[in-house]
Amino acid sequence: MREAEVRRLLAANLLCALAIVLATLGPAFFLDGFSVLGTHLTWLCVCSVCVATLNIILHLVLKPNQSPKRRSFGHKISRFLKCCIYFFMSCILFHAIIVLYGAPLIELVTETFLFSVLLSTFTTLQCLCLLGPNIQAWIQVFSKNGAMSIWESSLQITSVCSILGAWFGAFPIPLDWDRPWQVWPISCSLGATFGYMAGLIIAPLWIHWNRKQLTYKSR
């Protein structure tokens, strides 16, 4: 496994973790009130755009994934197509399972498909980024043992670590301790960026003590 490959990836990650901090204090100094809490629907919109917009510049600059094979206009408008339909659904589907999970149904609509286009943007950009609209594909990575690259580990640290942390930020909420950052979704939508966060760092790091024992095989 080459180091700068792993530097790369640190680089990358960084800069991803460097974009939700900037989506958190920047607005402030242009829209007046502005607050994670206070205007927490705006941050939602804003961090998941700064998020989105950073992976799609990062996934075109370093090519992780690159295939070979040189793919016609048509392939790619098509492709690009899919993408966003599959980001869609993936949005529809985090609501859906947030929903079964007890979020409410008709009210906080908002809130919650926004919670679930941040969560979508933690997790199914990647996927789209990376391996693009193959389903067959994400299933395999998120195997055991299935990556086949360093990129891909990243991609299963930080897809688990966001969904985790959005699990775990719902504990909170039924306590009766009337705090601002209770009100649905905020601890959760919190607790998916501090877990999103917390996997782009421990990725590179978990992969550089491990990569004596990580062996990558070709698909």
Second form
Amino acid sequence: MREAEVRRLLAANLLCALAIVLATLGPAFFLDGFSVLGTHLTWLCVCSVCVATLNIILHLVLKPNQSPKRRSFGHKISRFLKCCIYFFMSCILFHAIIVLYGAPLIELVTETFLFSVLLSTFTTLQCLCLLGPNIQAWIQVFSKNGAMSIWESSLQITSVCSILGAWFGAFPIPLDWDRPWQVWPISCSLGATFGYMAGLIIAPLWIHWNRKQLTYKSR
Amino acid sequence: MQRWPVVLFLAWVCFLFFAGIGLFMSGFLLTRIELASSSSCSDPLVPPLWERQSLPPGSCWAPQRFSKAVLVIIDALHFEFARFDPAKASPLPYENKLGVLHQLATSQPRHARLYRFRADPPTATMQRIKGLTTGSLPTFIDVGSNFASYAIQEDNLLAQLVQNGRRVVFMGDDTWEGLFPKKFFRSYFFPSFNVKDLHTVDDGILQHLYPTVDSGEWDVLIAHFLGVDHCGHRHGPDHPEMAKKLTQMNEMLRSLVDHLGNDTLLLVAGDHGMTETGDHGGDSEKEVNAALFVYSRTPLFGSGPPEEPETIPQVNLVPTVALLLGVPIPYSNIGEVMAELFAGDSDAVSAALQQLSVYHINAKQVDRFLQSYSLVAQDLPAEQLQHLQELFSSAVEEHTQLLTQVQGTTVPPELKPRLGSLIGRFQRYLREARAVCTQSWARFHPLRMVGGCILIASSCLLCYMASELATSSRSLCHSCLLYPLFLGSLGAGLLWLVHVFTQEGLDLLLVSSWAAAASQLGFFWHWWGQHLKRARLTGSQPPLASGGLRQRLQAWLGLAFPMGILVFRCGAMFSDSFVVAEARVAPFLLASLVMLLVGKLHWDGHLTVPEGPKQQLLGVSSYRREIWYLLCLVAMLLVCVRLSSFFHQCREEIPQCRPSVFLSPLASLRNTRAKNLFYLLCVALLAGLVYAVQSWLRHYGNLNSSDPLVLFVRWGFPLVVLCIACYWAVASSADDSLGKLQELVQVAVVVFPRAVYGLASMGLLLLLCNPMTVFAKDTRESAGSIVTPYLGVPGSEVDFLHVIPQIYKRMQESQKSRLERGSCRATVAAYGLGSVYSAALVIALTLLGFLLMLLHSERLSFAFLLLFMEAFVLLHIHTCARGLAGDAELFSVPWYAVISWLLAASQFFYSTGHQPIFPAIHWNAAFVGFHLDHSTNLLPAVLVGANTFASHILFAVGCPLLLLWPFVCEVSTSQRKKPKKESREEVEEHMMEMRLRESPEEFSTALLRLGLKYLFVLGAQLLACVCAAMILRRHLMVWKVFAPKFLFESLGFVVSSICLLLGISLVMRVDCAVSTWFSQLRLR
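Based on the form predicted on its own presented above, generate the structure block for the form predicted in complex with its partner chain.
To see the whole picture, the full complex is given below, headed by that same chain.
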């Protein structure tokens, strides 16, 4: 049971990583002059959309958290709307935090916002898929003994890795190498993406190695 | 409470750091004093009258040989680049490219010659340009009259040319624009900063070079090409790009030679060489080995070239060019003329006479310079100067003797060998003089640098260990302070004895650094002894290895969170880009540190209420109410940090940066309405600050008594604000609008700031005399006499009027006390005792804040408001986090608090409009309250220093608040608890800062540990700067980025540590006063 679930997690995470790779390489066949650095905004959109759709599909297919009772259609709709609002709010919140960290306030607003959308996709969207629009539960997950299943552990690791990646991505910006990827927000979004992918790969491995120590309480 | 040992220990640690800084600085920063005097045609220096009459028109000092000169400077022209070896079969990309030089030198050996041109370190372009024009050895700090601009103040070749009516045309590197403002007849500057741009400067020069040469409207033309240097920085010398660049230079020289006339001297020079990686700045053989090529259409040399090109020092160019062009040699030149250029095509004897006369002029000029230099500075050793003086006077004596025997131009043949030997003696004098100067001006002392580095590093280690070990101040101070001090003084004494015996001059710096090292050794030795003793004691018991290891690991991990940020900060000092961008790095790290703190608190589960069954059911209320408070504080901090970035000054390394509009004084604002609006805002802000401080004090009951200090806070603060407001109003009003009131304004501009200085120092004095802001209400019966006797004429009616009210009052009091005695016993109620320490600090900080605001331009008071707010918020976050984490150790300040405090300090260094470069210093701060008439240098230095290190001062003085604040905020937290747990706590709570007084031992230890932690973090930053400056001393940016950063950081360290000591001493002083207050109370 446990092993099988870890394998499922690994498969799902590899799919996500693959989706990012595809989102980077794929559009070049359809769009003229597409490149990650040159048309960064397009890449941000494509990448966020790909990861988001794949996450939602995986969530629908794998159903990591089976809810015991069936809910009415209206309830599902309201839940979905709530999720949308939460996602939007998290984008705004990320935007605000990024600006407070020193991003330009007025110039490059689109870039900053799309970057925050990307970050939300890597973190908030997963929370929404896994835990639903329940902030209490989200916050609970990110404490020492908060994870209740391997999916939640994976969520912990990938979210923290993406945010760390974005944080480290800010480091090369002041350097005088004059590389095209040192422009705001390219290095940060690349950092976040690499962090996310690293998290996707680390999470199953880490869970596999620590499977004896991991004892999940039931909620 | 142990007061003196704590302060002494901290002062000793500071001294260790200072010794390290001083030692490093003496090895790294070489200083020289710039002389303001300049040479002129009419100097009584040389030559004798009969010779001067024979000078052709347009000549000074020596006959003019060329009326025009072209100086082509090819930046970083290494000697190997200019050399041409036809035998070489497969030359490297940089070899055999300047064929034209070789061609000219071989086809016209008496017209052209190639030299090795030895540059003096530091081999940075700006220092080299200075050397090439002043004929001196510029060091990093040339102590001149003006720090504010890079312009050369010393006498130089260009100034002499301009002074003597020559037209100087310049094209190329725009560094010259800053160095010689308004000196050029015509100029074409091109931006030099972008190292990646190989072509802009060169193509720009080539576009203008030939038309200018052909037009003839010039006497001296200077062209400074940068392409070779930039190519070296970008690709290194061994690259095809370099071959292209050198070929371009070759073509340029070939066609330039064709454009020259007969009366023109052509000089092609490299200002320095480059290493194999294309860098320069240091003193390695490859960096100093440049090339010089001389050419003219008329014969220059008496004989053919030697086999191997001669090596000449770079400074020799200046006197040679000056005398060839017939202008005086610049005053501070120490170069030697290149005599072979003065031979011309005449016979050997007259050539020798000619050479003798230029040597004579040169030697007299150098002697004059050395004499005036030794009058103002002592850095040239006296005995060597004496020796030089002797050499000079004997040579001059012989010269005059010789001249009397020479009649006209005929020379008796027996004098020929004497001529040769005399030239040799002048040469020897000039060379020795240069060697003496080089030795004291142009050399790093690696040993001193390493020594300074080690001293600072070990002081950091000492700080860390002492702050971890200091469990009780008594043991630490008594044992660990006494031994080191004893050893230190012993070491210093021994060294002094050695000096006495060897009869050498006593170098205070060396003595103090040896003393510091010895006392440090003492500390570590003692510590090791204690450690061994302890180990022996615990050795008998079974060691708790496994559990201990795990715990230790966890402790290390816990430390890694704030220390990681510190490591990032220190690492950032090693990259010039990060030093340039530090204004953005510090806030970024501060925000990250605070966010990490919140994240860590959450991860450890401190933000949730320990789970019970009830919470699990509800699910919603499991969060503490404080979390919202904490989040609000964090949001406020982030907003403060972000807003503070609107006050940044710019560095020239970031060309697209625009300096903040708030930096300029209000007087420069054209729009009257905006000016008035800003003025009102600034004044309102000051008033708001006073109101906030007063209401804070009132809230904690520190504003009730009628002590002079409290009265000062009540009435003096508004008065200070009024004075500042008046000063700003006067200073920002337009100069011409006031007309007749001009004189009044002149007075007011001086009077108001002085009033503020006076009031503030009065306040600080009051604070020192009686720092108690406690109002005591004594309801015990006083033992004194009931009625004070009237001192006037007894028996009169006035006597009754004096006595009767007193009797009445007394009766009333006794009645009241009798009534009260039934309900409760007589007590002393003291208001504001719980926050007496912080109140004193807050008052001191506010006063300092006023002073510093006065020194800045008006609109920077917004930045100061942000500073105070951010400090306030940081303190609250610290208190809140500690309350949430439930720390058992009340008396120790965690590392993250200290690091965030220091990060905020460096953040506000930038946010008060400063940058660690000299041109960014706010020099006009020196004239706040003084009207351009400083008699000493001390006062303006203090004012400018206070302006520059404003945030360092405020944060260092406020540092003890980190310890005190959690105690001050105790009330509010306990009040919040009250509704739940009801009133049992009321009796035991409300101790606040008196908790500290209850355990004086721990209080002093806590202060000591806080001070040591602060010094450790400061010292770590300083160490990073020092190491960066030492390791990267060959870096391209060392004199532009790292060395100024090191200077500012070390000065900031000195200021911060002194202010820290002052802040801690202030707390001690308050503690003293509280003790006497208690003892008086007990006596009554």
